[in-house]
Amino acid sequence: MPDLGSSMRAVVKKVVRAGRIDARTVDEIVKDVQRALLQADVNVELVMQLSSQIRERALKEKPPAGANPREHVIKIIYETLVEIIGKGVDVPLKEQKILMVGLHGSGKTTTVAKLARFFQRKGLKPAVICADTYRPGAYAQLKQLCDQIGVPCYGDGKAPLKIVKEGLKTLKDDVIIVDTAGRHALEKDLIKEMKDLVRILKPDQKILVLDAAIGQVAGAQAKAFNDAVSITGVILTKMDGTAKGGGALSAVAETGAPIAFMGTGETPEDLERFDPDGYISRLLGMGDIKSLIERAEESLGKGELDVKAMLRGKFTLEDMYKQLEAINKLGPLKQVMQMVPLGMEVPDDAYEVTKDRLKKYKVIMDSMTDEELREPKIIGSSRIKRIAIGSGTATEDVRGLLKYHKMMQTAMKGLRGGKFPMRKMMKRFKI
């Protein structure tokens, strides 16, 4: 089953390629949007409401000055999708206490470590208290994750309330994050425990962790937790690997619980602020430059990645290794490229950049002349043989490097507009 992003990018492509925007075309587009949202487990009633809005606006509204009908329809789709998920919530970057709650299997423990790492990257000093005494090995798992990122973790197997009391006396860090036991259901004794923890901790934030794959069940769970402790925000995990994320997004939004963060991978770095505009822009292939620049500022040294040059489509062979090495520090290449407004699909092969391949590429490029690095077009068979001998690699490896560069160069050309000048459209509509 296709994920929501690939389905919605297909819709955008259909709009772009449409000869004209008439009633028949709008109906086809609306049906495609409905299909994409329903496959992603978005609530049926909400899908009908949103598709009705798209149809009505697309047929009745006139495009603003300087925009064509196709661009206007894309803008309508964009704005309507943002309505699904409502406004996000910003967890402030200051001293605070955070209580984390959630179901068993939601990824709460790993999310606690990710959240600690998030504050650490922002220059604050986080610490974690493990108040989960029900799951065997919970403290050991959390401590191991915290040790990996250099964050203190307190917990010793005593009663949860006692652990939190003693942890608060022991830890003097900027941000205190308390992990609690996962719940199969909201049993009365666990509800009482959560309320007691709130009373003792007096948290500034009460965050619910939800697995995006649970779909529309997320709505009932969010409401139940909210009724118990008045949650202030939600973190959706596994947003990188589920086709059902739309259910959690829409259901959580319907409860009025704002989404604070998204978990997008397995490493401690894979947590990012939830920005509705940026998320929908990414879904539609418009990219999310704000998040890309924020991630670059956090992860890279000054001058390691020239984002502006990247957005101009600059991608010579000479630049390629430096760019890919920097991008590697930002996280999986697929995530990074989704933040860039390409207006086209990047081949899956382009994402398979391992450290071993980068190392081999560096060795190969060290055997090239400055002219070859600047103008790879001049590299013919004889030069390939010379480069292979000089680098101690096979000619197939050199050809593979050149093929990879050409593929990435083609993808980067989308940054300059290509057949679909997405960036110009975004600027025109202030998206």
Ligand SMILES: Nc1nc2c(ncn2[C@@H]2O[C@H](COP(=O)(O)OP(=O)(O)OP(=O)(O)O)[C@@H](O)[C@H]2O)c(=O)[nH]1
The other form holds:
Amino acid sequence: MPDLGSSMRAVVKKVVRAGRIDARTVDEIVKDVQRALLQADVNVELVMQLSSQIRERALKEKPPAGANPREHVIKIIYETLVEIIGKGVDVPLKEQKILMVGLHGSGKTTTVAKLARFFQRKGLKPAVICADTYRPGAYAQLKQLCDQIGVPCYGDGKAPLKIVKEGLKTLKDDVIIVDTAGRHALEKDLIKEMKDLVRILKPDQKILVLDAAIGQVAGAQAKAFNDAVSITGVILTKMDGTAKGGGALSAVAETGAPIAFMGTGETPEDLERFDPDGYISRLLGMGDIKSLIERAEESLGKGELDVKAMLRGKFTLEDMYKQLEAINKLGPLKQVMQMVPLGMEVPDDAYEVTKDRLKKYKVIMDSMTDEELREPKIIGSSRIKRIAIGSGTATEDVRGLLKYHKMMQTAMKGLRGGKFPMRKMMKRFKI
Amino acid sequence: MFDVLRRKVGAFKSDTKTLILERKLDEKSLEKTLQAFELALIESNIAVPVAEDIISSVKAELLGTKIGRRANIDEILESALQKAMIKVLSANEFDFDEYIEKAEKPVNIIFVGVNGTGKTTTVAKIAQRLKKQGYSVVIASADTYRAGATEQIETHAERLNLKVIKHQLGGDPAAVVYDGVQYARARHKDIVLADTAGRMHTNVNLMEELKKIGRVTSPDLVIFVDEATAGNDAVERAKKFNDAVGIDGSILTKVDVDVKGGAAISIAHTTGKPILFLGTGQEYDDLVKFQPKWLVNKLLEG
Ligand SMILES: Nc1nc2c(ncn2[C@@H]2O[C@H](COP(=O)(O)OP(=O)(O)OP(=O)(O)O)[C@@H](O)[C@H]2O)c(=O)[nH]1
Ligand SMILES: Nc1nc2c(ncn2[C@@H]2O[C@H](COP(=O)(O)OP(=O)(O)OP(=O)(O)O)[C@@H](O)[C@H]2O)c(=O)[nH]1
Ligand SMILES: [Mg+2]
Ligand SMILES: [Mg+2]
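Output the form predicted in complex with the named molecule next; the form predicted alone has already been displayed.
Now the full complex is given, and it begins with the chain already shown.
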């Protein structure tokens, strides 16, 4: 995430540095927020509207007693965005019919399989219907995805409406998910077809599948889909890339439909519940320390991982050991790293630690003494040799581990080194 | 289309009238209107940093210009912006048809890009175009990864009556392209079009795989395919693909969906390579040769 973060970090810095909030400071902050949102692909008009809202509230509202006026502005920015994006929505776990719609290549077919997998995991019986008769290979694609997860797939015909009618007769499963061809606002015939599909299927949910990278056109396209069939939810795909997904904010603002899930990869497993805090942090390019800490505490129980000490810059091999364990429980390193507000750029290599490498690191550390874990500095070449033999690894592996630790330590120091107002953030989050 | 740009240009114009009276173009008097201009470019789906770059180059040009009392300031401004954008779109320009005509056969062309941008469809469109021009074309189906990928390209090939070289699901894509080139050599075919799997530029393994395809098959042209609907991320992914495999040009698809076309400028600015074609629909003939002037005029004239 090379650029990610720089914009909002500047905002936070400004807010924190400003002695008091005057109109000029607010203007400056608002300008930075504007740029962050525009760069995240939020619609220009919506950005202007939001920023004047933020400016107005920041100047008018007095911070509550005891609260820092600067933190107050950040809170206003956050609240303004939450108000639009909402809290996300849980798809109900019951018998239902779902219609998936969206632009060409947005990820509908893949997401149909992901949703089917989701219901399957929750103990419901899903089945899917392929109503895309236009795209070459559409049925083969959906069928192969369904075969991977053992879900029935009905389709392979010539007329979408007929396929759906017959599919409904044939399939007796709990959740029926219908995949449709890609289409856009100006394709009158296909918009009409979509309406006809709604008439025949009578879906409980009409999900708009939106590519995270979509630009300024997001709002207008979402509106067209909503006008035609009244969207009930949005799924934001391809969030595993670098796009910030601001198009979703425009789409939600236009349709009022909440975001249900995010797609984070190409397999049926790569579906995550939508998390508004994480989303807003990503939009603004601000690391989401809040959810990192929450999740760390949730999955570890108190005392196991000393987040406080870690962020203060004391970062021993022992800490790293715990951190690696935590990461195993939390999810991919990259995602965890994205939640940490980095005051510095972390080298790309830091992200590329694979699960296997993590496992190896733990094996190596098991062969270290407590002293070595606390004071990695004392590990010279003779100790390296001993550790390698003890853990059944090569000396390069041990050196690799030490190098990785150094890199992480530097990163942690960067957090402390004043490039990011860490102490203030910690105070804010009551660490 | 581009109403906002029109509107903003309108604002721009009213400001410039006072400028004529004052007969000077200093930074302060230009700032507000240039900002409005920048916003208009962003609304036309040009990425923020790219819009900023273009505006600052226009600014640099304007600040150096002496304005006569009767000079038409609107024309000066518009031509500065036009010039800046044409410059972006014309870097390293080359004529695709001419290139194909002159290149040693078989020509190996590889299509790359992130997921779902329209690579496979574009391969079919280019195949149709080349076939119409009298070339013999072979398709290498190097997407051995995505479900239904082979069926998709095979259906296209069947309709266009073309040979597809393919391996089984999960096979080595570099080997497929290699086989495609070997096949073309043996049968004296003119052109190999290699369709690769969509991949996120953040996926290290898949980007390595792409580099390997490049190493093993030494393509004559690497074409980056992205969609007109993409916003700011167009910059990041164009950069990453260009860094990984060195692209020679780009194709912008789905221009029928997002007619603003600003992504063309983001991509050209980032890669320094020309936009070759625009995709304007899902039919084989929905492919137009890209003309920098055409896009810029659209942007300016609304
Ligand atoms: N990296 C990544 N790729 C995705 C994600 N969701 C879908 N894809 C990929 O995006 C491409 C398009 O996905 P599809 O599911 O075919 O899209 P679609 O909307 O059904 O496309 P049409 O039916 O042609 O309109 C494929 O390469 C998918 O594997 C995601 O969350 N992350
Ligand atoms: N409207 C429109 N749709 C297009 C255009 N080009 C491609 N598409 C559609 O976009 C969708 C995805 O196209 P593909 O050719 O499968 O994209 P891809 O890049 O090969 O996708 P992956 O291989 O999954 O990464 C299909 O539904 C195409 O019909 C275009 O110029 N205009
Ligand atoms: Mg599909
Ligand atoms: Mg493809």
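Numbering follows the first chain given and starts at 1. Bear in mind the structure is a predicted one, so any value in this text is a computation, not a measurement. Basically, rigid core = biggest C-alpha set you can superpose within 1.5 Å across the two forms.
- Shown in the overlay between these two forms, fitted on the rigid core, is a CA shift at residue 198 smaller than 2 Å.
- Taking the rigid core as fixed, one finds a CA shift for residue 80 of 2 Å or more between these two forms.
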